[in-house]
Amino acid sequence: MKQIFQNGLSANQRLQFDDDGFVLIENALGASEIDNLVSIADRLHQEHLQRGCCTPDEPFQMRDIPRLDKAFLEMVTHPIMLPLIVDAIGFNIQIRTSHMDVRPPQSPEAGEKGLGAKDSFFPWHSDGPNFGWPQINGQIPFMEVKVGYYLTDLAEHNSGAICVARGSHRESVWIERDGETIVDPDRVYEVNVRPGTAMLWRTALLHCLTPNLSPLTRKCLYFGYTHRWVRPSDYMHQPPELIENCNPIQRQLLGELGTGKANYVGDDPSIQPVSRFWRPEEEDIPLKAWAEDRGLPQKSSS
């Protein structure tokens, strides 16, 4: 299937990713992008199986992952996602987070909790550090996209795919209902998909997981941005060898100055420091030139 290229969100898009908080991008991966990736996340798997870090039918999570392979550090500025990511955020950002989940299937015990509920396997969560994002009118102020690529086919009902509860970044969407409080199942969305949808989100929405009831195993990888001043959760400072084989905007993403100059707190810290992240300067964010060339809206992320 033909890939589709595009400077930033479409109106449609726009509207929808504002009022649900996702949208999703159909075949944003190719065929063989998508072999590729799933045979390495199928080497790190099968690394740790025979290391004993995992057994064959439980949940396995590796995060920080563009330093694992060169393709997962590719999908960082992929050429489909990133005009997406700048348009809906802004170009002053990075990485936060990152991830490959490989979710085998699971026994049908697995469905027999209510969807996200708090004694099931994957209870409704918004993404946040420990103690929370501070709130405004008791919501969160717009912190970060998440980019969720989906290499195996999700289709079906129970199959493990992602829960969304539409619109739950900007208004409560819990009821009451025979003597509980549960997400109002009007506002869930099971992100059904075929192998190769993107979908953008903003990671403020109330997310779980459907068991995966399929003979499939789920794969998937995340790559969360968000805004420059705020500090990675999976890495404090990539490996200099990484960063050293990075271009201008992969450092950028990865945490560092555009530069690659690690003068972090100004070039006068003993006198007048500044954090290069707090102030940065012009050639610290290359996504704000790249942004320009492409026509996206100039906004920072700040």
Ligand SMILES: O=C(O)CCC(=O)C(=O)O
The other form holds:
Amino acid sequence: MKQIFQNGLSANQRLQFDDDGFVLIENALGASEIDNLVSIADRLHQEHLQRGCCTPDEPFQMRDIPRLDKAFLEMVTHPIMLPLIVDAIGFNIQIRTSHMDVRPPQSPEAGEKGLGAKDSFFPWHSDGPNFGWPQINGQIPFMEVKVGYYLTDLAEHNSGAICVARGSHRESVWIERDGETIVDPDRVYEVNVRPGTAMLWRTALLHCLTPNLSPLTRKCLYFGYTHRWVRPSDYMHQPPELIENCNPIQRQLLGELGTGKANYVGDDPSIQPVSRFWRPEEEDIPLKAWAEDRGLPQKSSS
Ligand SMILES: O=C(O)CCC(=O)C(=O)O
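Next up, the form predicted in complex with this ligand. The previous block was the form predicted alone.
Below: every chain and molecule of the assembly, starting with the one above.
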């Protein structure tokens, strides 16, 4: 199947991103990209199994993944997804978090609790810091998008796919049923997709996982992009040897200013204190010119 390069979200994708809170991009990854990413995930998983850090039947996650392999670093600026990300949230962004998830098949008991129930293996939640994001009239402002890249087949019900509650970023989707508070089943979308599909989604959306009752181990990658003035959650600074080999856009997305080699924060004696995360100079924000070249908007969505 053909990979389609877009210069931003289409009108329908924009509507779905605003209303439902997510869009799916089929064939975001080509067959050889998928094979390469799966082999990296398998290698990292094997290394941890050999060190006894996890057992074969346990879910395995690694975070801050651009430092783990060059192919993961390159996913940060994936040519199909970056125009959509920048169109959705703007160019003044960086990676807040990233993770690789490997979820082996589970026993049937994992399916006995209600989907996303509090006592299930993966309850409904939206992503946020301890003590929560600020809220406006009960809603979380648009703080962040994530891209999920699905590397294995999740087309079947209960194959460990993520479920999102449509529209839960803009209104409550909780209802009472049989004495329990549940997410309205009409709002639940099980992301049953083929390998190579990507999902661009607002992390304010409620999400949970179906149990993996399939015979396949589920493998996927996530990259969360937030405004530059929010602190990353997976790192303070990336290792200098990683930054050294990055291009300027990768450096921006990995949270650095300028070349990443100097202290750019708070060192201007004429304006004290100053932070270039708030007041970026041209060299701090190469994604701005990149976005302008593509006619992408200057402002984030709401
Ligand atoms: O799809 C997954 O494995 C987990 C997704 C999730 O909870 C997240 O990215 O915050």
